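Below you'll find only one chain, the form predicted alone, shown as structure tokens.
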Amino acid sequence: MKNESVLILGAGVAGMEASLLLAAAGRKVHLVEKEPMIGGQLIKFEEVYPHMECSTCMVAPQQQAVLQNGNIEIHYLSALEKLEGSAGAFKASVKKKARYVSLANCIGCGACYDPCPVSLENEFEEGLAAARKAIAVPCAGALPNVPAIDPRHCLFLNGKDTQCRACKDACVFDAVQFEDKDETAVLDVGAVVVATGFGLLDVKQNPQYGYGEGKNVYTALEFERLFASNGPTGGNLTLRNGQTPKTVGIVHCVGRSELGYCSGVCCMYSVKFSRFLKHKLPDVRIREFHTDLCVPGKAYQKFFEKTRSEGVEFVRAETVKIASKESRLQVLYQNGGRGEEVFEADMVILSPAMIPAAGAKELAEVLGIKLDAKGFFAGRPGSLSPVETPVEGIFVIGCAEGPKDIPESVAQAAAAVGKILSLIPHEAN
């Protein structure tokens, strides 16, 4: 008899689009994800195209029915480390951290945050606002809303301090528990589901545009956060000089020359920045650079031809660097054979290639399936179905199956979902 239950790595939007289908149709969901929280990349994000709706609003719910749902058991801080057998009779370890709060005590009240000393890059805010604590929950809003702690700064885990009790002594609740140990959880399911999502390029890589150095030069992620109610400005569009920008560069295919590929996406997200702009600046003037115009589908087309016609100005140029001038940037690019122009611009954003998610390659590995020229697991040669791996009842979707929007990875969930459901028909008892 085939086991019916599902193992899902990664709990971003193509993870709990899966996770909700399966436990609606009945089926047991193990929802493996590596953060204290799950949503992803995509609540990291204020508004998505191309109707430029809430994205919290959209995400929300899908987490509050993920949480709340029975079927759906969720392991936090935790990957696999381990899978033997064969569809319909797999067995997954997967490895558990310690959160060191407790789930069930806690009340996201936050009395512990303040009386901790240590102070600690904020990871998620991409190092722009204030420092977080080694008990912390990663951002406001976060789902759920229970703190855990880092146990290689945190001065009473690491050591350094024993005596230290800061937090637990603040929790009136019981909710901080420095006795919690990692596990392993021995898991059997009929099939498995990966969906672990994506990463950027690092810029730094790229020193021609002139990232870092406290310069007013920002990735893509940083520019969300920037724009972002919930992030460190509250909105407010100031730059790290305090002021406000009223010429802005945006850079889309950073790093494709080097990884050999388009992602398809960040021409459309390049767009939304605009869009945000004109909402918040609508004098500000701005200027895109591609070298190609990914503009797919009839809906996309409408957004880009809006946002054209609120004057942003689309200019293609083969080469892009970044350079200072003074407290302004400059955008010196060569378009066609006319040499090199300059677009003087007080800040710039960059729009950098969508890459393998950190750990793929090991994930691969414990798998037992390969990755991709450009390292995102592949496929299963010959079949039409791109969620479809060589090993059977092992299924990708989303970024983990290469660079995509967020529609795709849903359809995409769905397909795999449809596919399990096939595999691994419910046996009426």
Second form
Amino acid sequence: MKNESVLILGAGVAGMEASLLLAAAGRKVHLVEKEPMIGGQLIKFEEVYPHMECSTCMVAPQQQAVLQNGNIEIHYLSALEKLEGSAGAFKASVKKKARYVSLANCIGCGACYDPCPVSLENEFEEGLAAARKAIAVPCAGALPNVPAIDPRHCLFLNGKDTQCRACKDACVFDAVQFEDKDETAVLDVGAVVVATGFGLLDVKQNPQYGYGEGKNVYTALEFERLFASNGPTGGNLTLRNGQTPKTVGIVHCVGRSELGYCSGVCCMYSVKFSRFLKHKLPDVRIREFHTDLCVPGKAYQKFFEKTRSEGVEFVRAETVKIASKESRLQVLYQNGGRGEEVFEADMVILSPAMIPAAGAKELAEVLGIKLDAKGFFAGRPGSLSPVETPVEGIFVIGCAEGPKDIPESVAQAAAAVGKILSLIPHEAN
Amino acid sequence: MSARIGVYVCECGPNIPDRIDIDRVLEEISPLKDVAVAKRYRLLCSNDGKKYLADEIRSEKLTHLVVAACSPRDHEKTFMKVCLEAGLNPFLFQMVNIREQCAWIFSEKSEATRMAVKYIRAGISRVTLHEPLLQKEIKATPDVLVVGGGIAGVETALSLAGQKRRVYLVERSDALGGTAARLGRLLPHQGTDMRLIQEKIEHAENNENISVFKGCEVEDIRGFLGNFEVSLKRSGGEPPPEMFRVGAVVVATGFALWDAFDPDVTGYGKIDDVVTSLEFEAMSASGKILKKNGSPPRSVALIHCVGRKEKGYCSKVCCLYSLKFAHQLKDSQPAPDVFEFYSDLCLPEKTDQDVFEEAKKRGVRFLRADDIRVEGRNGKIRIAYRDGSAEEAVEVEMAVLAPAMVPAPDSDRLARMLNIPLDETGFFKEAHSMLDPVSAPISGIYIAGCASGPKSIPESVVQAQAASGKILSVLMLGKTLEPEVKVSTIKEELCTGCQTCLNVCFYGAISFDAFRGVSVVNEAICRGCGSCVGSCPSGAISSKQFTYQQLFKEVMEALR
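Having gone through the form predicted alone, I am curious about the other one (the form predicted in complex with the partner chain); can you provide its structure?
Following is the full complex, with the preceding chain placed first.
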């Protein structure tokens, strides 16, 4: 008898969609997520192109639906460690790190944050925000709204102050449980869906882009947080010294030539950044530096044209270098036959290539499937559907398969569900 | 029997009592009409709390329940479930949010307390007007109609067909496979082998659970998710007409190539050996890429983006298939000179750029070009173009145009029949362009492949599988459907038949009964959004659980 349960790795927009559809079909879903919350990258964005919809408003109902669905069991702070068996009968070992906070007892009041004596860099805010505590939710509005304790930094758990009970004393719901232990769950599932998403190229590797040292060069994700109303500046587009930028350069294709592929979405989100800027700072001067404009499909070119009509400059630049000049930045670029030109900017935003998520290689080994030459999960040779892998019963969806936009990720999620439901029909059928 | 309302204020630990004087609230609420009990509890959403609430409903013989606690987003469902378990209709319950809307926003305790009292009074005033609504169940047919027998339609049919699920696959032409089956070859990462497509077609033709109707069109479709009635007609108009019932419909009608281009600019139809991409595919499929005079071309121009400007969008796949053509030409002996005239190279998928780099290595010339004009000159084809500010020209023996992909002809007829919208480009509009790209706005109708916009073959196959996934998770064998409970209702005596509501309903849930001259809501389709309620000029429409009376009472109390 085939096991009808499904293991889904990653609770981003693709993993959530697959979970919800399978759960609706009556399937038990084990949703494995490395973070203490669900939602993936999408919850970092204020608005998404091309309709400039509020991103968190769009995904929050999905997140709530996942949290409230009785068929979905979420394994937070977890990762797949071992997979045995075959389609219809996999045995998955999932390593779950202790949260040290009870999901059942905690109501998310946040009374434990202030008393915690430890301050840490806020990773969710790309290091732009004020510090977070050793007991914290990763971001405002995190779902579930239940913190986790970072055992590396918690004074009690790392042994630096065995007397510290600050958070436990502050909690009136008895939700802090220092006695939590890491554990391994062994799950029987019929199919596995890999939805582990993407990472961004580390721009520090390319010194030509002048990133770092407190300069006003931002990565795309940093800029997303800078614009976000729930972000580190409350949505104020300010430079690191608090001033408002008057000129902004946006550099597309960072890493494209080195990595050998186009990430498909950077042109569109870079154009979105111009919208963000024009929306909050109507007089700002913006120049976008691109190679080929990639605005594929029926809805995207109009978005670009409208942005250009609002006075945003678009120039073709074969190579781009960022230099500092006094307190400002210089974008030096090759403009076709016209030779090198210079654009002076207060702020530069880099749009780096999407790369495989950290840990993709190790996960591929655990799953027994291959990565392609670019490091993304490879599809099954001879299949027209990229969600199928060489191992029957294992599917890859969303940006784990390669860079793509939201609707493509969501479609792949539903596609994997279609394959699973027809591969392993319900017993009673 | 008079109403017995139970009002329970949740403390939510310190969250509410720190900022609201709960005893004061209870004092003010207790004497209100119909309030049988008003109590506080430490944490109602805890297991103990839920049990307490259920016991209270039973022992106090409550007829209505009001819980003043957190946001309904957090725990409305939790307490509705408690009602159900305790034998109280869950729609006779009202949640009042005194945490986010009072405790957490007012700095003065007295102010927060005053507002909490108002909100709870508002909740009490509306709950007595609630109707004990019931969840309905609708029987559904698991069978599915797929309109369009291209690669998306074939894949959908193959994914769905099973022993207890019949798929009706309707194709207007005489053959399955659509555009994909007419190609000369596929791209490397698509498996290159055309047999992949042929096999799928054969599997669909031979599957006993798939009824294939070639040379047929949909004559009419009526109904809703789970219950559509379909009639077909032969494309020629002759009988036999077919009629059957399905639970879902998949629109997979594909695309057409734009053909309204100016012959004076493109040379098409005026100059020999200027062909469209699909004509080139046909030559390639027959194994003979030859000029009209029968000799192989010694130089070929591949012209991208024909119609991009006019249509206002990029068709996404033309760059890649033009690269495929270049490789194909370079494979022949002797290999011709190949020139690609492009505006922007659109290579959005992870392996696309490899195909480009490889073409460059094989000597394909890439020319970024504006204002391309194809002219005939002394039996040759002259491609004149602008590169920056310079005017340039190249002479070739064959030119292949990559025209924009446009909606399939007759899309508007099918859209009208199904009551689903097209977008401003003329392609079918998705229910949600981000989160639900394979559904039409009306439940039970799905869109796959190029019917909703230009896509590659793998993307179309993914969409077909996605539509199948959506259908399999809704139309489960042996299961009934549970439609929305809080739907709109129309008071016929007030309806003037103006039909305003028909236009605002996004889900196509309202129809017009011409005989009685009134609008009618189909409760199986209505999602309870309330758009029609607001639009009705005569106030004939109300939404269950959001009646004018309920809202009026609630607002009156809140503003007292």
